[in-house]
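Given next, in structure tokens, is a single chain: the form predicted on its own.
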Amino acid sequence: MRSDYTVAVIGGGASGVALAARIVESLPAGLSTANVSIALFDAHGCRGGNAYAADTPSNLMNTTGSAIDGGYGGDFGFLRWAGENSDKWRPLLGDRTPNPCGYVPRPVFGQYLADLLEDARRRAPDRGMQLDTVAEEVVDIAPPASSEQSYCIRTASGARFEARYIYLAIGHLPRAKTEDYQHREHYYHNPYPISRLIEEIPKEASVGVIGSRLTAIDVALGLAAGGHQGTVTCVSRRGRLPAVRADQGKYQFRKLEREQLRKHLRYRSARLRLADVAAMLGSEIEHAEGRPVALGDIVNAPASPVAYYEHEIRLAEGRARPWQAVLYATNRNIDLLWHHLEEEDKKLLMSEWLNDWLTYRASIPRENAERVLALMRTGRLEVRGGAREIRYDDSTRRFNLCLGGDDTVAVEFLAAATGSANRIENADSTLTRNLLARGLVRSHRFGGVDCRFETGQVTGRNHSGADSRMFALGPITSGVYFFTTALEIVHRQASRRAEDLAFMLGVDWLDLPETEEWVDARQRVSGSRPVKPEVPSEGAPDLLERVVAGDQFDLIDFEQLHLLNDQISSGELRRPDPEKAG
């Protein structure tokens, strides 16, 4: 395996996997891009994260499979995987197939994951490309000298690897221990894969979840589907489950389509309010609904937990809730609409509506919320809210979730389900740490790193980031795009950012000083269609030899070529933003 590549991908969940299949399959062919070579880092390899790795078939994602296949792997879509690959996910369904209506357990799409990014490690040299995977955990990235240089990247191992261009693609970074019960014995910091928590946890033991949403779930649904018997209670500060998702189609906006979008918010300087947004979205849910629709037709009142997924499941069953196949469209704007909101409205969502918007966003399959009603009616699963503080008590053993009052409920063993670190500062990275300390990255105030919206140019400590060759893409640009954890989300940003290494692999070819050296003389050569000289071997770069050799000088203008590299080279030429209509 070589040790120095083109570009380097940091991660191999959903995000790594999209951005490289992307390179391979759209990246142009051509002068600029021959020899391109990618790896791929990952200390699993590639298994999909902790989200889409090898787990209990109970743990649905919130996609059907005909979002997944038309959001996410472009030309390797995933419903064609599935009719291909039946032996890959018979032993997870058993007679269930995988259909365009159904919800997709998390391990078959890791399935998948793993096969698209083998469809392109065996499509990458018909493209002049390669593609690696290095089974290897990234613990360190040094800057580059000069601009001319790479970045050079040190594993766990000690091995070492250099590439030009870095993607930062390392998901939901998991938060550091800052808490003495955390340090005990039957507590789980990350509770996947959920079949560790299914063989190591006794049946009737009382298990405590920290939290209440969509891996809160998972957590509950995984134990009762192995064979547990005694009490899950699920603690959180509201004490909210997650909306019931209905069967819908896809909503297409009137007004707020991504095009639509842009020219409203042409200028850079303009500004949006959370009342904006909120009228903008409200009249969209009206003409979907076919009526007027208050906060309250959406938001139930409160009740208890039972009572709340009762009535759920009922709004839920046999139809459609247009409101919701509203609120998933704004996948293909969420980042515009958060770009461009007012700094105060932006905290303000954040200390105060977030957790609404992910009740109701981040919703689960009804035959999930059904077996979630089934264990809460027989007692064998609780939710409570009001959780102030959790306290390990070395007399009993035991873990006091602290509710309200003096409400306290003890047991024996503890999983956190409460999401990724939100500032990278306080996750459990060795890498995360060292970029910090290198000042290639810098916290954003919202969340993950700071990069240019644009871009997703990293930004670091000490400049704007409008120099680095290092990006990012994923859940750890959360704080820059709002919402980035959806399929559809995830395969725009790989999208995006494999067009922007397009232009800057043109870039670097024209800034080469053989290329100029070699046009130049192309240029002297006399007629219309110059006479194929004599080339040295060392005289041009390999991808020019090519065309040289191709006899294939009419396809090149020269003189156009020529311009267009004195333009770059003075910075007379810049590219135009792509999210800024003028």
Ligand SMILES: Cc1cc2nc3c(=O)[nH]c(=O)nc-3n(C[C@H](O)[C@H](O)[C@H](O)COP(=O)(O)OP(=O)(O)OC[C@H]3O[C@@H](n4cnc5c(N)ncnc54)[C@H](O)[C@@H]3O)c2cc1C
Second form
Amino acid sequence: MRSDYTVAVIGGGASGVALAARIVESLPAGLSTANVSIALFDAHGCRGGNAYAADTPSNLMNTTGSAIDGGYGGDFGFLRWAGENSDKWRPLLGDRTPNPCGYVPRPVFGQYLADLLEDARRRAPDRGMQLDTVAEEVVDIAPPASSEQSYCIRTASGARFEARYIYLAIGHLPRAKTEDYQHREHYYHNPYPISRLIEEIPKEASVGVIGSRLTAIDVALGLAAGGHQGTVTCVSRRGRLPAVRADQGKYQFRKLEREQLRKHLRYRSARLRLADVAAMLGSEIEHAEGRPVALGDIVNAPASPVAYYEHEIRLAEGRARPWQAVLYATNRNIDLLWHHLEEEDKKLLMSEWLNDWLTYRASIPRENAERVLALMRTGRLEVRGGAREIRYDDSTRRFNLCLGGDDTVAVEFLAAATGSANRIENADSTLTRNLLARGLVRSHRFGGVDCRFETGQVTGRNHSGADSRMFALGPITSGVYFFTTALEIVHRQASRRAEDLAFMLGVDWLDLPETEEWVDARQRVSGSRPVKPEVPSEGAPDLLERVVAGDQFDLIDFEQLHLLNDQISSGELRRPDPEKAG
Ligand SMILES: Cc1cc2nc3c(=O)[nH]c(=O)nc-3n(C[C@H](O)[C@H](O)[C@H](O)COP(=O)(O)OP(=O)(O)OC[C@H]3O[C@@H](n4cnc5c(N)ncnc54)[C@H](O)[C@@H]3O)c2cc1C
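What would the structure be for the form predicted in complex with the ligand, rather than the form predicted on its own?
And the full complex, kicking off with our chain again.
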């Protein structure tokens, strides 16, 4: 295996695989892609990442087959793959078949990801590229000494690699342990794989779960499916379960589709207030519902978890909940709304409304909600709010879950279902610790790493956006893009990064002495052109506009850029023919 690459993608979950596949699929064929080599590093060997790794089939996706195909995977569609690979999902699905309206177990999607990657790896040589996977944890990345040089990557085994461009797709980072109880036996800091809990926790044992969202539901349903008979108690501050998903329709915004919104917010300094966003979404919800809707119609009044789920399941049964389709449609614009929000409103949203957003946006399929309700009715599952503190009692060897006053639940086993580290300085990751220490990345005030909104270029103390050839995508960019944990969103990010890479490789190519003469000759022929478009518009064929939007116009001479852009957008960036160029 080689040790120097054009591109290194760190992380082989849904984000990293989408990026590698998009690079292979979408770079223009020809000179810019000749000798482009990609290394995809994953500590666990690109087996579905944290979300879709091999595990119990009770871990269901919350995205239907058709919604996956609408937003992820490009030409290598999930449903088509499922149709051709029944041997891969049959053991997990039995008699059922993946279909446009159904929710498959997440490990099935993990198998699809592995095949998507393999397909890209096989196709790469036809396009003049090489795609390798490296099953290693990356522990450090040293910056290049000059703009000519590459980043130096070090893995846990001590191996060293070089790459000119780095993409951080490191996903959901585990939180570092900070509490005494987290070091005790019978405590699971990471509940995945759930199959390990099923194997190790005695069937009659009492189990506590910190959290009451999607991961907590994975734990409760996984244990029950594995034959666990003891009580499971989920505790969180508010004790709220996620909303229940109705038939997943697709909503077309009247006024908030990405291009419309970009026109509305055409100036980068344009600012939105939270009330504006609420009014815009409220108006779309009323349009979708075909009636006036008050917030109280959607946000249920606090009720017991059993009453809440009875109500939610009734509402989701056999009918659409149009407001849900509107919330899912925000996959297409949520980053823009967030980016243009006033700073004080961002703070307000994070401190007061984030929990509600997650409760209603990240809902669960009805079939899983019915299982949760059945467990609650038999008393095998309890969901409690008011969680304050967790203590380990050495004399009883129990974890005490303190819910305020004298209300304490003692459990023998405890699993954390609190999600990943929001702030990177709290993450248990050698790589991010080293990148922070080197000043190559910095923590974003709202979570993850700081990067430029337009390009994902990572910014650090010693690493300014303009110089950086290090980019980020996926959940690690949550502070910049707000909601990043959806396949459609990570796929869009991957497509944008691949498109930008095509441009940057083109710029690199322009620097080669052998092309300079050819470009100069073409410039003389093409004559002068307008330099700066008035309004940058995303998605337009002209990549120049993207560069202008990203404030990168110092990168290169504009005439050359126009020429290069023409070549890229026509898909004909090829090695120049010296005779014609003359
Ligand atoms: C439990 C769960 C269920 C979800 N279900 C859905 C769903 O049904 N539908 C949906 O649209 N979205 C879902 N999501 C959202 C999900 O986050 C995204 O869809 C997507 O999986 C994010 O992928 P990722 O590759 O960025 O992150 P991850 O899945 O976290 O993968 C990151 C990968 O990077 C690797 N890595 C990290 N650090 C290093 C390092 N230093 N060196 C090498 N490798 C490293 C890790 O080993 C891991 O494999 C779910 C998320 C979770 C956590």
